[in-house]
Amino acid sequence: MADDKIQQAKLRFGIIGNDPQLERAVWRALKVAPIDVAVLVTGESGTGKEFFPQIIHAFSPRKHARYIAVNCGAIPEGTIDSELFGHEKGAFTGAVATRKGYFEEADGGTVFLDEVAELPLTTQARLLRVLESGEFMKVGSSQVQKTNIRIVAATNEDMARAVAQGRFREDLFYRLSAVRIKVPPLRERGNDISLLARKFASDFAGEYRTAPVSFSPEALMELTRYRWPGNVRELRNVITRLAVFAEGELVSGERMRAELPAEAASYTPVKAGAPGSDRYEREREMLFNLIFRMQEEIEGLRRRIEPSESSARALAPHGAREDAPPPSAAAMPTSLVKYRPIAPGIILPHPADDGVIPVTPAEEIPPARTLEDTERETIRRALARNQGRRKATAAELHISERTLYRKIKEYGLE
């Protein structure tokens, strides 16, 4: 496909960047657009997944029919069937009139199901029937109706894991993912970060008639080094703050560092496809989403295993004088090593060079937390910080309210 068509699509939908991974995603969307198959768009939250269903619809034969975007994670479980399939009058309390669902309204067009992994299992079964035969029934009706729609779905979850955990139907997963498009995270897009930063600064200045901010090379380097867990959405927020409080200024590297969260400011990019990149992604999701939220507990544990004079005396050989010089490092038994923290929750042993360094007795060290324990405690603390407000808690944890409700019930945090 010609590069000019890719550039045309990027210009039409305001997609900024020249990263090869991004352009490949646009190319795949354009390539599959004329072919009426289901598409699954994957990528982290805030990467701009919503643009790709629009590209697919705009360059497809359905472009003159309706395009409806549905956020599956924002619709309560009790009403999502009614929203998608419609309902008959009197089907449930409050159903005062017959209502068309999105699948009926979009007949002949495209329905975009965002956060599709949040669909309840019962709704998944009904959606599978629509994909297989185009048939559905309104809530409270026994009459089968037909619809001719194309479904494009998107998710930021690991769908294979959701299937393995029984949260998503395997047959529906394969129906939805005839073609998959992966949107790269911002931290892997290199120079696109600088392009986006300048674009957001220019847009803000034009909209609010203010003097635009500019960025020093050091500031742009800080943007590149940051890991961007919130991706493009988070970058826009950072530039908006700078545009407000540093109007017309040249932003220095120090000023930029002050705007970025310190616990995640240092990041070494891993190139897509490089050895270990898949493993890195799995570890990053676990470490940054969970362990960094438990930093206080980890720091407390680290302080408990710091060398202390009392434990040194407890581990000294029986009968040794308190004023006796410590043995050399070479004479140390392998069990007496000094552990040097290099990152929260990660320690590497190295030979001590300042004598016998005791470690805390095993019975004084708390058992390691499981992933479930860490997640439960993270959610509990976030709920406490937000006075039990679930919407604010879900926003802080970067998850949907539906997922938060499920986790609260699963961990008994009502």
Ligand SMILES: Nc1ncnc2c1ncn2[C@@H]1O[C@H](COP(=O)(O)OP(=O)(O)O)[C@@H](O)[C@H]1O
The other form holds:
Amino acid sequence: MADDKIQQAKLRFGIIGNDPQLERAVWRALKVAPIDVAVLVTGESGTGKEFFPQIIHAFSPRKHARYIAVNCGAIPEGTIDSELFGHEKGAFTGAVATRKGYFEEADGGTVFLDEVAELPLTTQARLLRVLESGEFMKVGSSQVQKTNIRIVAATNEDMARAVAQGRFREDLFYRLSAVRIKVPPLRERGNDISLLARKFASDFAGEYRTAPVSFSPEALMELTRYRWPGNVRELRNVITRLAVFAEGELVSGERMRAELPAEAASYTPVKAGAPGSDRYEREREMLFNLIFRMQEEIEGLRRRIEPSESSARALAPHGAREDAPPPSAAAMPTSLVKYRPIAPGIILPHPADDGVIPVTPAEEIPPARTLEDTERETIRRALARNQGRRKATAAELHISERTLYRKIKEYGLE
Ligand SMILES: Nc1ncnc2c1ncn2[C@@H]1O[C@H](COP(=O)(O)OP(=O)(O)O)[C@@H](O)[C@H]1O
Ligand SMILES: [Mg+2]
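Other form of same protein, the form predicted together with this ligand, not the form predicted on its own:
The complete assembly is shown below, putting the previous chain first.
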């Protein structure tokens, strides 16, 4: 495909960056657009996944019909079927009139199912039927209806894991992911980080008629070194803060460093005065999150290295992975190489990198057992820190409230 087609699509949708992985994702979207198959877009939160279903719709024969985006994680479980498939008058209390669902509204067009892993199992069954035969029934109706839609779904979850845990139907997973598009995390996009930072700075100045901030080479270096757990969304927030508080200035490396969260701590904003806000607690918390993230990354890596074995392991009961060897630096994703292992499976940020001094001695660190143990502990602590408030806890953990709710039940953390 001609390179200028990729450039045109980027221009049209306002996608900044020349990273080869990103361009490959755009290329795949353009390639698959005219072919009427389901597409699954994967990638971390904030990487720009939402551009892709739009590209696919706009370059498909369905472009003149409707495009409806649904955030599956944001709709309460009790109403999602009715939102997607519609309902009959009187189907439930409050159903005062017949209502069309998105799948009917979008007939002939495209439905984008964001955070698709959040769909309840009962909804998954209905969705599978739509994908297989185009058939569905309104809630409270026994009349089969037909619709002609294309589905593009997105997720930041490891779907193989969701399937292994019985949270997602395997048959639906394969149906949805006829073609997959992976959006790379920001930290892997090299020079794009500077491009995006300058773009966000100039956008802000244009919009609010302020003097633009600019960045020293050291400041740009800091941006490139940071891990960006929140990806492009987080970068824009950082630049917005600087645009406000350093208006018109040339941002130095030091100033930029101050603006970026200490890497590991960026997952756990601890409010001053809240329980566990003392330094020791904070460091332990950081560690838990780090271990949690790392185990996920290692799990992903392992799956890539030994695809057949890993599914068996993912299904094994707790503790079955105790014999797994500690990760060696060579086997780690490059994004983690700047951390040094201090104990098997436990890695702390290098103090020289970000000013975080890892004082917790290795003996005091509870051994990382299974991913579930670590996850349970991370959630328990986050809940305690937020006085049991689920909304705040979910926000802190970068998961949806529904996921949090499910995990609370799953782990008996009520
Ligand atoms: N390459 C990019 N160029 C410009 N803006 C981007 C880029 N990637 C992401 N964004 C912006 O970052 C924000 C987060 O993107 P979004 O698609 O919502 O992420 P995701 O759905 O993967 O969580 C959006 O405002 C989006 O416009
Ligand atoms: Mg999104």
